[in-house]
Amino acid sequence: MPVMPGELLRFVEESEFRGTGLLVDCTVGEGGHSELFLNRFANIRIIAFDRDGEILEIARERLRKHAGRIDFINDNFAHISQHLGQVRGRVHYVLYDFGISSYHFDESGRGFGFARDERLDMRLDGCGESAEEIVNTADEKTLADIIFRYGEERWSRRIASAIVRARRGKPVGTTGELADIVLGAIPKRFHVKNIHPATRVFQALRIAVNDELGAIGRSLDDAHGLLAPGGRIMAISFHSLEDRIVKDKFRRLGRGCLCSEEPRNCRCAGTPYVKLLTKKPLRPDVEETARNSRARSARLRVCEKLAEARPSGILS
């Protein structure tokens, strides 16, 4: 089910370009928000990225009777630029949906939650260091910072230091161990009501393993470069870690910073490149939350290209 699908239609509506022309679904996942712009506008095209082969073949299954409206791209949107150098300055919507999908929690069998016991490898592509190698081999502060950092998790250090004494029996395999060391490690007292204990642990492994949150901020770079004056980047987030890529890459723009610099060191222009047009992440409403219990923690931020801006730049 696509996530603020109300909000994101009136954002195309309302562009520039009224719903035509060519809008890069970086996130397509099992198709869903592709599908909703698909049946409500007859003259867009869409361009969809997604990194898992197998999520995409289900979208491309969903979307057959579009086939003529849209191309799928079986890569990491990071390297958006690689594949759309070609239609630079001719992009009119941007769209991202962070996270992953319903389909890699309930189907995929690859360990990214645990609500059943699976193998702990959680990579969206097959590259690179699974889950399981980073929680059997890395030293105990590595773990730590790894938690910390991209779970937010504030009992980092005692978690990293049960894992490691649990390995030194036996590797961590599967989700129900690593999910049974972190349920040990934190004192019953501070457990949340309705929320697992090992759930930011779980969070904290799939962004490191699968680098999420610097192919956040190298894509952004890259998408300013393709839109086209007027086009619209439309970013949903599902945890502060994303939302703030987002927030600073945007408000950089804004105040027409390309560079990477701390603002005191900052020496570009000055002249904006993109208007925001929410201030604020927009939330869903409470009937869309009642639907869909995942759509709860999204967050939307929405810019627009201004005509003034130059055609390409790095942020960072």
Ligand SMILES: C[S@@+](CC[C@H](N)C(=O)[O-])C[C@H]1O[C@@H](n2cnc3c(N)ncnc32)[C@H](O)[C@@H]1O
The other form holds:
Amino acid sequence: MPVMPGELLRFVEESEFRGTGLLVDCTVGEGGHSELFLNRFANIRIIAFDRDGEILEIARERLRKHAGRIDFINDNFAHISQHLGQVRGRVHYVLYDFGISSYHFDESGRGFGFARDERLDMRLDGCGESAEEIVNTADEKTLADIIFRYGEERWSRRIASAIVRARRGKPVGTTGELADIVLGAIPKRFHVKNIHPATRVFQALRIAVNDELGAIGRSLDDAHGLLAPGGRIMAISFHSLEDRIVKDKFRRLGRGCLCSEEPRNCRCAGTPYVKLLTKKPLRPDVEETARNSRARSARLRVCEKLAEARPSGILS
Ligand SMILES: C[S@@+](CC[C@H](N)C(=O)[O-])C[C@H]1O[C@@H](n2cnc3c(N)ncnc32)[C@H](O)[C@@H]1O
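What does the same protein look like in the form predicted in complex with the named molecule, given that the last one was the form predicted alone?
Shown next: the complete complex, the earlier chain at its head.
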């Protein structure tokens, strides 16, 4: 079920292009948002990315009746500009719906959650180290850092130490084994009602395995460069780590900055590249969160490229 559909439709409809033109769906997933736009706007075309080839095929099947208006690219959205060079400056909307889909938890069999006992893999595209490799080979400090930074877990050191102790006996191979180790590492009186203690650890490993945050930062710069003046970037985050990157990037673009320096060292010219259309992130309304539990933590930020903005990547 696509998150914040009404808000997104409004941002597309009320733009200068009024729902016509080219939309890049950076995270097509099962195709929910793309389907929404294709159904509503007869004159929209979509280029849809997903780094997971399996889910991309689900979207392709779902959107078969719109086949003439949507193209699919199986790659990381960190590489959008490599694929979209020929439409640079001619994209009207870019959408991000970060994270993973319910398909990943329920059907992929790749160990994203602990509702089932599955092999600890967590790779979206089969590339790089799996969660199992990290859990069994990273040193204790690295494990604690991953769990603290990407899971914001205060018990990160205890959990890392418990993992290292457990794997001395036998490698940690499955989601169930890891969840049990985490459960045992956090004192019972600190367990939070209705939230499994391993939730943050699984989030942390998934982010590390897929370098999720690095991909967001790289892609947002490129997205701005692809937009036509008046075009909009719409980004839905599900935790503060994602939202912080979007907020920081939009603010920098809003004050005419394309560099990655700390604000005090930034020498960018100061002519805004974008207008922020959401000063604070928008949240889904209560009806939506009652209908769709995944929407509960969603935050939407939107910015619009200004007509006088200089092309992205050129600094004076
Ligand atoms: C929350 S789901 C998207 C759901 C989709 N908007 C819908 O309505 O069905 C996020 C999707 O983004 C994909 N994804 C995550 N990181 C990605 C990246 N760096 N590049 C491309 N796709 C990515 C995941 O594989 C997942 O399918």
